[in-house]
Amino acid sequence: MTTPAIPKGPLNGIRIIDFTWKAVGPWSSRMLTPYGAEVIHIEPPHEPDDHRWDVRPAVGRNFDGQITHNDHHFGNGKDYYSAPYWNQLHNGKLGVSLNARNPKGKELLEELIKQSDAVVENFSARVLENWGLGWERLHELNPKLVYVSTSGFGHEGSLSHYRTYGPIVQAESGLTFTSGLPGREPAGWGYSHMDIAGGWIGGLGLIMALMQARKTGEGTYVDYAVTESAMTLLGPYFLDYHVNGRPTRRPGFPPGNHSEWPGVAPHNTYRCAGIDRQGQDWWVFLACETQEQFEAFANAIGKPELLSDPKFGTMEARKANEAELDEIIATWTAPRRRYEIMDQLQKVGVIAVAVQGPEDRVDYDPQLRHRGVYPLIQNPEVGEFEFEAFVPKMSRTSPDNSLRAPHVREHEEYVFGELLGLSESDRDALRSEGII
C-alpha cells in the first residue's frame, strides 16, 4: 500500500470526505490541505469533476462534453489534471471515485465516513437526504462527525430549493445592485466573487465545527448559505441605513474610484507613461487620506502653491474642486512611469501603487516574488509549472505549497484498501461494476 504524503501542521490527523464541485464548495476543505487536513474527494465514477477541464478539453472529451475513450468510465486518467482551476480547487486532496448512489457504494461511503472526522458537500439541497445520508444518519454512523452543507439559501424556508451559484448570490444579497454606475443598470461584481469568498467563509465554519468537535467530542451541522455571508459584506449599508435613515444607493457622479464617502480628494487612478505588450494603458493609483500626505504630496511633485490655494487648502475644499485637483495630477504623472511614481510618493509617505495586470503580478512583482506567492510544482504529467501558493504565513507552521491536485483515481489504493481493507480483487470487481 501506498500511504499519500500529508503535510505536517496542526490538522494532522483531520479526515474530511469532500463531495464539492464547482467553486464555493471546494475552497471550503482546499484551505485545510497545506496545514496538514487529509481530505478525500470523492467524484462520480461515470463521469470526472467538471473543473478538470475547464479552460479547454482535455483529451479523450471533445467539445461536446462526450467522453471519446473509456478506461473503467474515466478514459485513461491522463490530461484531465491539466485545468489550472482544478489545481487550484483541489490543490493537496486526495482523489477517488465512488457512486454512493449504489447500495454498494453506500455501504464502502458509510464505512469511510465511521473513520473521518467531517463531511462536506454543495450539492443543491437535500441531495445527501435522498442518498439516505442526511445529518441523522451521518450522525448516527459517526457522532463526532462534522457536516458541512453549502447551498445558496441554506436548507430551510421558501427558497431553500433553489439552485445558486456566485452570480445569483450577488444578485440576491444586494452586492450587484450597489454596483455600477449610478442611474444605469447593475453592472455585477465581474468575476464570481462570492464563489471565492463564499468559500473562505465555509472553510471558517468547517474549522470551527471542528473545534467544538474535538473539544466536546460531539460533531456538528452546519447549515451554510452562501446568500447570507454575502450579506454581511454590505455593513456600510446597513450602518448608512440605521443611523441616517439612507438607503443603499450608488456614489454620486463622477463615479470610477473617486471616494464619496468619507469624502477623500485626491483618490484616483492616473495614466502614466508606456503601455504594456498587449497596448493597454499604465496607470497609477494615488490617495491622500489626510492633510499630512497632502502636503507631502504637493511637495513630492513640485507644487507646494497647491497647499495655499482656497480651492485646494483643506479636504472639503478639495473634494468640492476634485475635477480640477484630478487635472493637475494626470498633468504631471502622464510622462512618468508608474513605479517611479510609486517609489517617488511612497517614500514620502502618500498611498500611491501601480495598477498591475496579470503579466505584472506573476512574472515581474518582486514582492510576490520574495514572499513565495508562485512556488513551483512537480507533476508527472504535466511537468513543471508554477502555482499559486496558499498565502497566510505562520512563524511556527508555514502551509505546504507544494502539493498538486489528485489525479483521477490516483488515491483508490490507499482509501478502499488500506483504509477499508478491500483486496485488489475486490476492488477489480467494484470498478466492473461501475460502484469505484
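In this text the structure is predicted, and so the values were computed from the model without any measurement. Positions refer to the first chain, counted from 1. Here, rigid core means the biggest group of C-alpha atoms that superpose within 1.5 Å across both forms. First, how it differs from the form predicted together with its partner chain.
With the core held fixed, the Cα of residue 330 is displaced between these two forms by 2 Å or more.
After superposing the rigid core, the Cα of residue 107 is displaced by less than 2 Å between these two forms. The Cα shift for residue 272 between these two forms, taken after rigid core superposition, is 2 angstroms or larger.
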The other form holds:
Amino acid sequence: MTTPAIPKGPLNGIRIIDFTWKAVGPWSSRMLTPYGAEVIHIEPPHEPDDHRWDVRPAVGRNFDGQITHNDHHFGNGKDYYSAPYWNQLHNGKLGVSLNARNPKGKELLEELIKQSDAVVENFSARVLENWGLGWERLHELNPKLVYVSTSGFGHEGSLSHYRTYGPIVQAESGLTFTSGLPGREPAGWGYSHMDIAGGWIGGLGLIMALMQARKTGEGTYVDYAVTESAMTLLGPYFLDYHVNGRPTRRPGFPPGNHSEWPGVAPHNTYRCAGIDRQGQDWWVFLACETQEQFEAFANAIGKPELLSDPKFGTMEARKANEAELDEIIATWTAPRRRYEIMDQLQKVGVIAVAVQGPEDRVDYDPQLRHRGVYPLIQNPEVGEFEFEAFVPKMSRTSPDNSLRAPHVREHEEYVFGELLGLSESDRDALRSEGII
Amino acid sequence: MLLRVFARRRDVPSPEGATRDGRASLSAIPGEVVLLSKVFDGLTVIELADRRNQMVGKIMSDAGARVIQIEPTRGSPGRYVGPFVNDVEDPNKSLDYWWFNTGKESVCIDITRLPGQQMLRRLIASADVFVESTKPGTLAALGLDYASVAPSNSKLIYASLTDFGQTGPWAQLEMNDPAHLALGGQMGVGGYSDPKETPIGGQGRQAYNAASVMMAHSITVALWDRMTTDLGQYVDVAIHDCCAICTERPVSYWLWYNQPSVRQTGQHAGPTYAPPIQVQAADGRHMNARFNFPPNVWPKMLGWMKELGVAGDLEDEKYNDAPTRQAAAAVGGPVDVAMKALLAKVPAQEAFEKAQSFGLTWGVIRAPEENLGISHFAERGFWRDVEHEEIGKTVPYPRGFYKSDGLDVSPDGRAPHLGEHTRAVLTKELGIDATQVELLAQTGVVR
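Structure of the form predicted together with its partner chain (previous: the form predicted on its own):
Up next: the whole complex, starting with the chain shown before.
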C-alpha cells in the first residue's frame, strides 16, 4: 500500500497539482494540506527546488551530484533535501518530479490534471502557456478544474512579462514606500511581506475558487498578480488621492512610527536600555490612543504635570508638540528595560510593547509558547526540529501541525503507480529517459 | 447577445419587484442575461464593528456575502479614522472607513443594553458567520459568546479575530496595529542599516490586514466543512500569531542556526550586512536594483554604461569574469561606483524598463498613487468605480486581490452611512414594529 498519510480533514478528496517554488506560490497550497487536501508538488527532474536546502547560502547537491550548497546544521553530515524551511513552505505536500516539456511527461501531467481539482503555479507568465497548458487547454482537459497562477504582474497586461520577486512587488506596488522615516529614503519591510502575506492571499483565492467550483460545477481561473494584491492592502491611500488630491509622495510621509490617522500622540518607538547580539539598540513601542490612557501613562512615569501642561493636556496639543513629547518619553525609557516598561505600562492600560526580534519571539514570548506557535515536527532526513505552525485554531477542523515536507521523489509510486497506473518497469523507463 | 454578469446584491429584486436601490432590474437589459453568483452569495455575515476585523467583512462582502456591521450608536471606531473628505471629520466621510467597509450594511445597536443584546442574539441566530474582535470575556459577560449563541444556531461559524486569542499570559494586553508589528516581529526586522536607528513598522494596518486574510481563509474552510456536515464551529485567529509567522527568514535564522539578524535599508534583514540594493535614480526616486549581472546581461550593461560615460575601467576584460565582477559590485567597488553614477543620470522609470528589457529583476520604489499612471493595471480592470453620492461622484477603488471572471471579488457598492440599515434590518429581519424601533432609537438602544 503506497497511499500517503493524508490527515483526516474537511478537504479530504481535494487534489491539487502544485508547480510552486520560492515562497509566495508554495504558501497558497500549503494552507490546504493541514485540512486534508492532497497537494502533489512537482519538481523538474534534473533540478530540485532550491528551497529544499535552506534559507541561507548553504551546501547541498543537485541530482547530478554537484555540490551547490553547504549546511552542517542538519542531515547529520549527509546530503539531504528536506531542510527545515522547506518543511514550512511545502508542509504536508507529496513530492514527485516530472518533465512537463517532454511530450510523454506532458501526457502524464494531463492525465493527472483530469483527476485533480486545481493547478497552482508561480512561474513567470508564459511558462504554462509554452507547455501548451494555458487556461483554455486546462479547462478543456477538466472543466471543473481551478487554476491559480501567481506572478508579480499577472498573466495579462503590458507588464505581464516583467520579472519580479517579493521585494520588487513591494517596491512597485507602493508598499515599500509606506515604511520609512520622514525625509529619509524608504526603509522597506525587512522581509518579503508579499511572499508570506501575499502567499496567504493566494491561498485564500485558491480555496474561494475551489468552493466556487464546488458550488457551480465549473472551474475557474484566478490570475493572481501579487503587485495588485499589495496595492489592495493600500486602499485608503488611493482614495485619499482621488478624493482629496493628496499624494503619499509628500513631505512628512511616511511618518515613521507616528500615527497620522488617527492623529495620536504619543505613538512611537523609544530607545531602551540594552542592545541585541548584533549591537542594535532595544526599543519599546508605545501609544496612548485615548485621554484616559495618557492620564494613566503620565502618572505611571511620574510626570502627572504633563496633564496640566497646555502643550500636552489634550490629544491635539500632544500631536502639535509631538517632537517635544517624544524627547520627554525617550528620556524616561532610555535607562529602563523594554519588558519592564511593557509590564509597567500595560498594567495601567497603556499600549506598550517590546519591539521583539526573532530571538525574543522564539525564546522569550510566553504568548506564542502558550499558543503552540513553535511545535516540534520530525523529518527522517534531518531529524526533529521546531517550526512555525499554521496558526488558526478551529473547534471542529483545526489544522494538523504534525506534517512534514516530502523528500525528493518520495511519492512517485503513489502518483505514477497508483493514480496513473504505471508499473515499476514503466516508471524505470521514464526515469531512464529523464522524464521523471 | 449573451451577457454574463455577476448578480450584485442590490440588483436582486425585492419581493415587490424593485431592486434594493430602486434601479431597474438586470432583467430590463435587452438580450439574454446570465446572472452568475459570487462565491459567498447567499451568506449572511454579522460583523461586530472593530478596526481589527473590518477587512474580513470587506473580503466577504466583495465576494458576495451580505455583511451586516453592528455598530455602537456613535459608530464604528473605524469611522473616526482619517483621512476624511476635505479633512473634515465626519463619520460618514472617513476614506479609511469607506475602503474597509465596501458593500456592507450598517445597523447601530448598543449591545451594552439588554434589548441590544437580545437583538444581536436574534440576528446571530439566523446568520451564517459572526465575526468579532472583542477582548476575551467581553461577549461572555453579555451572553453573546460562542457557548451562549451556538445552541440556537448549530450552523453558525463564530469567528474571533483577536489580538492574542482567548487565553494566555498576554491575552488582555492593550494593542493597536503598529504594536502588533512591534511585538510580532515586522518592526524589528524593518528599518535602516544603522544599528542605532529606530526599527520601523510600515503603514496601512498590515498586521490587521494579514490576520484578516488568515481569518477569511479559515472561515472559508469552515464553510467548506459545513457544506458536508451542516455544522458550524468556533474559529480563533490571533493577530499576534499571524504576525509572528509572517516575517520569513529572520525567525528561521534564529530557530535553526542561532543567528541573530540585522536590519538593512530597503532589503531583507539577515545575519550579516549585504551590499545595498536601494539606489537613487536621476528623478530622485529610489530603485530596488541588484548589481549582479549574469554573463548574458553584462555586455548589455557595459554598453549602457559606455553610452552614458560611466564605464571607467570596467571595459577591462577581467570584468568579463563573473566572480571578479561580483567582487567589484561590493560597496565602493568599480561596478558599484559605475552603477550608482549611471542611475544618477537616468530617471527611475527609464532605468526600470531598460533593466527589465535586459532580463534584470529591478523595480521602482513607487508611491502608491504613481501606479495610477501605469496602464497595465487599467488594462487588467484593476480600477472599479464606486458611486459616492455624498460627494457627487464615483471614486475608482482598487478591485481587490484577484483578476478572475469566475470569482470577481470586488467592491459591491460604497460603505454604509451610520445606521443606514438599522430600521430596515430591525423591521424586516427581526420583525420589530416600526414604532417600537423608534422607541428604541429614542432611548438610545439603536440609531
